[in-house]
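Here we start with a single chain on its own, the form predicted on its own, put down as structure tokens.
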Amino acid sequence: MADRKIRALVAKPGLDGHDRGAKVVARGLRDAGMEVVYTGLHQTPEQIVEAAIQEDVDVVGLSILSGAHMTLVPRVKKLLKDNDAEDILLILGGIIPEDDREELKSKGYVHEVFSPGTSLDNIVSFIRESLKEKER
């Protein structure tokens, strides 16, 4: 991966109609030198995984503010696994209660959860470091 840009997909699954944060993160990743695909609002887990595979991304960032994270995130993770794409880094952003964050991480559904207000530098650093570790 050292010879190509990190490819990221930013997605808004479910019925959540607020995408300002997802767009800010997408632009921040792009400004940090990553290639970014933004899928838009109201994506199904199936559409997200299909796009991730077609675009050959290294990381999928889900943005969820609707409260449906405990259903949508495990579904995306299962579909990635079912499509032999489990090596794609999966991160989550949004309003996620602390107990749910811990459960999603401990069960291996996501690699990290970012809350509103997290600096773009922290998100970029996490992605870069995680992908470096995967290469080792």
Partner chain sequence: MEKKLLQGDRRALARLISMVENDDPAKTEILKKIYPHTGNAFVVGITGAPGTGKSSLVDHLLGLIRRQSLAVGVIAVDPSSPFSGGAILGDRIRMQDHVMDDGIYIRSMGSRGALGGLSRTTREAVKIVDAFGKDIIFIETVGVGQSEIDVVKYADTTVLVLTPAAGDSVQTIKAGVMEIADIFVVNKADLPGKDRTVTELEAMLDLSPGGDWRPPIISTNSLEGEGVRELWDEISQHRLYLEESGQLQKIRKQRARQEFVDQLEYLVKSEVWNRIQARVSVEDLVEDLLNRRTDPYTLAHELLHKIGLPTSME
Second form
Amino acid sequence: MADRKIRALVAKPGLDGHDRGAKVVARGLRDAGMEVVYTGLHQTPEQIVEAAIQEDVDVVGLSILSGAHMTLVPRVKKLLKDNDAEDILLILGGIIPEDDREELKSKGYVHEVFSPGTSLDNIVSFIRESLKEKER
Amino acid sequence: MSDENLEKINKREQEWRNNSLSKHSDRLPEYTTISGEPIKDLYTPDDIRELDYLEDIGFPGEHPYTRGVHPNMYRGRLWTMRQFSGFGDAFQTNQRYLYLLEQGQTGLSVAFDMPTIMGYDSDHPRAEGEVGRCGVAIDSLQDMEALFNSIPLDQITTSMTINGPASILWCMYIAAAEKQGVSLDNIGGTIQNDILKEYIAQKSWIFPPEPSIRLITDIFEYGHKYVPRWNTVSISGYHIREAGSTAIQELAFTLADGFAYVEAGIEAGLNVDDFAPRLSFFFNAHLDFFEEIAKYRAARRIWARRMKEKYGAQDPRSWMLRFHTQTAGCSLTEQEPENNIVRTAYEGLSAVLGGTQSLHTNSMDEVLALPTEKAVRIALRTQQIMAYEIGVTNTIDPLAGSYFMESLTNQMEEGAEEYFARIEKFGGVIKAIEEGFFQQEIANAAYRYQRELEKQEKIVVGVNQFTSEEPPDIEILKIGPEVEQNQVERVKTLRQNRNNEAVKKSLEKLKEVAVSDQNIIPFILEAVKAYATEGEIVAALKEVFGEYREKPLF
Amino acid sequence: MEKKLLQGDRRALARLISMVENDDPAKTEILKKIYPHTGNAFVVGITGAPGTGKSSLVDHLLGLIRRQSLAVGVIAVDPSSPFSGGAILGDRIRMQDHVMDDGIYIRSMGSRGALGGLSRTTREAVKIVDAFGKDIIFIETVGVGQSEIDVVKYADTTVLVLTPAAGDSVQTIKAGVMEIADIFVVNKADLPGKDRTVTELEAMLDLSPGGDWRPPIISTNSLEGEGVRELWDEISQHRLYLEESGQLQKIRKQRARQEFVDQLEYLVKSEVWNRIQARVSVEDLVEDLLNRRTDPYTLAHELLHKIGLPTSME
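Could you switch over to the form predicted together with its partner chain, since the one displayed so far is the form predicted on its own?
What follows is the whole complex; the chain from before opens it.
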């Protein structure tokens, strides 16, 4: 019986080119046994969602440091909905002020926002716990 | 020091180690810099026995410039206090510039928004949600004029952090200055214009390497002829460091890029002394205090020697490594942001003790958003306190001669030389970039550091040790959606009200010149003066030059 | 869900591949149902050491193929970490231009411990993409261990990608790998040593027995896209050769036999083990081996007897 692996998509939406965090997280997820597809920079929400669907991922991680998150994140969520893929876990990291964090979570756009300084272990635990929840 | 004296000292050191030191244990098994460089418990004259004062250290303002590029450094003139700044539209940023100048800032530094950095107009679909968010939106000469309203461009120098479309924004600045009645030989400043590090670290490229280098050498030539007080490149290590590199990697990769530009200029047929004096640098000031100071000193020495010996530069100004420094953004924490004021102060101090020509100190809230007025004022005051209250400007290069500092400077230089050799093996910087050498080194260092943090081998106060559960409680700057709406309106109106025939012709001409080997700058200037937008000029050039696509490595 | 697949629903396609990868219990039923719809796609294996530019080549090929209005699937396999079991699947990123083209489907897969080779699930994934209706399917392999040789089991045409790496001579390439290639590509042709590499390949081909098809050697530069048109022409030529000579039928027959045999062996093994483990503790018996109270040969026969299988070797 092959073991089930968690598949993740790490994405850089918009024009932001800071990929240090995205790459470190990708490696961290890999070291935790997940299969990680990295989309590369300058992705449109459409490209991200299409990749998420083709790769049938369990979780999409968005990294945004340019301040454009209030536009980009809801758009990704909407496209996931439109494609009947709302069940994919959506998480966010980068430079996200507290208020925006609250709004994105309370409006259901993301499942969680991770601040700078979050440990990789925390992210991995969150993903694993959340997916276990889903399976119940 | 005589060999006899050194032997005596060494003997005594051994005794000290065996008799005194051995009775005490260290807190940690190993002491390393934040980059992982091992540091000894004690440094003695033996550590610098090979050092020759005149050859290796010398005097400030003289080859090899280890002690500084000017003879009297801060006693003659303080470093420029140049806070990087920009948000929203040109009007808002203009207000912030006037505030900063009022508060004692001595030079301007422009932060552009992502669409401007990547060559898109504010009404382009890809710009949506991004206008004015991480810098100021500049779509055309009209915006550039508004940005410097009431700011006489012959009385202040301006640094512009722009790379892919640097030529275009430079031409806008030049045109804005002309409109103020200022002649080109009276304006001073810097454009970052360092495309190599974009491919390596910052990733705000547009065109592929070859045409990008052509644009840069055209800028060298034009600057040399018409804008003599302008620094045509700010060869940067800041972003390489922010992407996760070690200090030695920052040093080595930055200088390697610098040498690559020198070679490009020479290959384009320019005399090295015609453009090298206007090459400048931009380093990071990270947390490890002494490592940073050693890095700057090593940088000056390496550059001076190679420029003279390898590239045959004869003008002393070609040998001088002049640099701007910014304190490390990646060292700031979201948790307990007030602590960042302290971090920034130490980082700024290392830059000053390292002899920087110009300094930006981060604001404490920059992990959350762009700085508020209060936060940036504190950051500016940090510099002013360093300049006026604590005595570090009284003497030049105060740490010279320290056994530790000179030894560490040597260590940094050796580390850099090792990297130069490896880059040579690849066949140069561009080949190494294509093979992903720099990117891989940086990604590895970044991952290693993250793992060290998680194992608490490296401490970040307030984050992985000495934490309080208190959420950050400070005001932050908000950019409202009306900024984008207004800017979109503005650029659309511009397109209607200008002479579109002239714009069209200038863009056609631009494409013609792009395929020739004429200097393209005058033609970009034409287009800019006709109020062609940045996006339109970039699109025209993309047709000829193509677009760059990266091969990412982990 | 198979219905949705056959109707061209790419979400179903993606989901089914996951089910197959995870050995979902419903998997066998699904594979049964789609089997009649397979056998139409032409499968091209792209293999070669890491860093030779396979993904970039596939990226260029996709552009060419789409201009012929053919539907394409790409299965890109990357090595899973032997320590963590995870993987960074980095091939998709080289095919950016094609993400929004709905005639192209790209799926990244980790090798998942298949001893460096291609796993059974890779082959099953190819079947699903085949049934979905793709005309051409590329399998891009890891390029280490067995995968370069395994790919020939799943592909109709196998392309081996090399680069004129400094110092490496063609002789150092693993035995067996050279024999399986139908087409050789020397990529990064602008690097020094290209001519020598080509010459060495030619010399090697001169010496080998070979059949009717002499593998062509094509120089490419995947950064610029040079040589890609020639590569596609040769792939098309090879396909023509296979069809006209009857080789394609042979290959397909062999593959069908192999799949059936593999499946049978897999079932037999599972079934026998299950039965054995239901009756005895194998670990205890291993102790007997260590103490030399019995030997592996006797033990194996005894266990088979225990579950009622006389062996034909008595």
